[in-house]
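One chain comes next, on its own, written out as structure tokens in the form predicted alone.
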Amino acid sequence: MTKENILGIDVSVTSYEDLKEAINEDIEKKKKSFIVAINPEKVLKARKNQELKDLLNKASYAIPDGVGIIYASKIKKGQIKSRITGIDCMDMLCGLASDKGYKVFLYGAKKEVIEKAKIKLEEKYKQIKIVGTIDGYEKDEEKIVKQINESKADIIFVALGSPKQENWIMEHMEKLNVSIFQGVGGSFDVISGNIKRAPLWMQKAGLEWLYRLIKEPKRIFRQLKLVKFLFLIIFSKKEI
């Protein structure tokens, strides 16, 4: 899959359908793949952290999560045309799992959150096979690996926060008999209903950041990073 380099981070040039097709092929071939969501904040962190930069660039699919990534590609005359948010990617994969009979495992978040997220997913996708859950407070690594492998899951969603979840995935990929690994941050909280997502029209307009800012004004300091990111893109001599 083609990727564009944005301030040192490789981002996949893809659509939901192409990504879905590629992942389905990976599962059929028992190929291990790692999905990571890339946004401006993560790119800025990676500029100061070589280990994080290397980790992100090892991802099989680095999806463009964040309207700033789309702006950056447009400014540099790149080919990334639309966002693929982490939670929407997870939603797409759950639909694929339901249609194809693939097995899903949920790992991370609080026990009550992950249990509620499981129920919500099973209500939405009637045929989905969620073969196990482990909350993010379990410390026994051997138990975690054993339970995941015994479940024979094809897809695992890891909600430990970034970059902890990406580090965990890279450390455990070879130990686990799973094809698709995705770090999903706070997606379990959204799916469970604990956190409300922006209205659909704001999602489509790329204004989820504004919705979150209205709900949490203190996020203004995080949102200012987008200005810094775009400034770097405009004045960067490095081509995408």
Ligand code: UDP
Given for the second form:
Amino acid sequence: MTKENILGIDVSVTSYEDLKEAINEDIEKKKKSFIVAINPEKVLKARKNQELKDLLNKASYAIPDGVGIIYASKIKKGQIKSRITGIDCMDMLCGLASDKGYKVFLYGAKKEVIEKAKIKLEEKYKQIKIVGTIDGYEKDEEKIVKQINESKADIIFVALGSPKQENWIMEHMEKLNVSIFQGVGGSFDVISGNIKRAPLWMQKAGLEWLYRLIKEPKRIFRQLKLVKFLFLIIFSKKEI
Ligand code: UDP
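Now show the form predicted together with the ligand, given that the preceding structure was the form predicted alone.
Okay, now the whole complex, with that chain kicking things off.
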């Protein structure tokens, strides 16, 4: 799968369909893959943190999660045309798991959130096999590894926030008999209904950031980083 380099971070050029096909192939071949969602905030963090940069660049699939990534690709005359959000990718993989009988594990978020998320996913995907859950505040490392391996999961969604979840995945990939690892941030909170996502028209218009800003005004400081990101893109000479 081709990638475009955006301020030092490689981002996959793909569609949901191609991604689904590639991941299905990985599971069939029992190949280990690691999916990260890239947004401008992560790119800026990684510019100042070589370790994070290396880690993000090791991902098998780096999906263009933020609308800022699409603008950046457009400005640099790249090929990334539409977002693949972390939560939509997770949703697509749950559909795939349900169709093909792949086993799914949920790790992260608060205990009540993860339990509710499991119920919601089972309501939506009648055939899905969720073979285990562990909340993100469990401290017993050995217990976590043992439970995941005993579950024989094919796909694990890790919701510990970023970059904690990416670090956790890199540290545990070899020890776990799981094929697909995806870091999903606050997705369990959204799936459980704890946090509401923007209406579809806002998502489609690339205005999800505005909805989140209205809901949580203190996000303004996080979102101002998008302006800095676009400045850096415009003034960096390198073409993709
Ligand atoms: N979280 C966790 N364990 C921790 C820290 C965070 O399980 O030690 C969970 C937290 O409960 C929340 C998610 O990680 O469900 C973080 O979501 P956030 O929206 O902050 O992630 P982002 O995508 O912004 O990195």
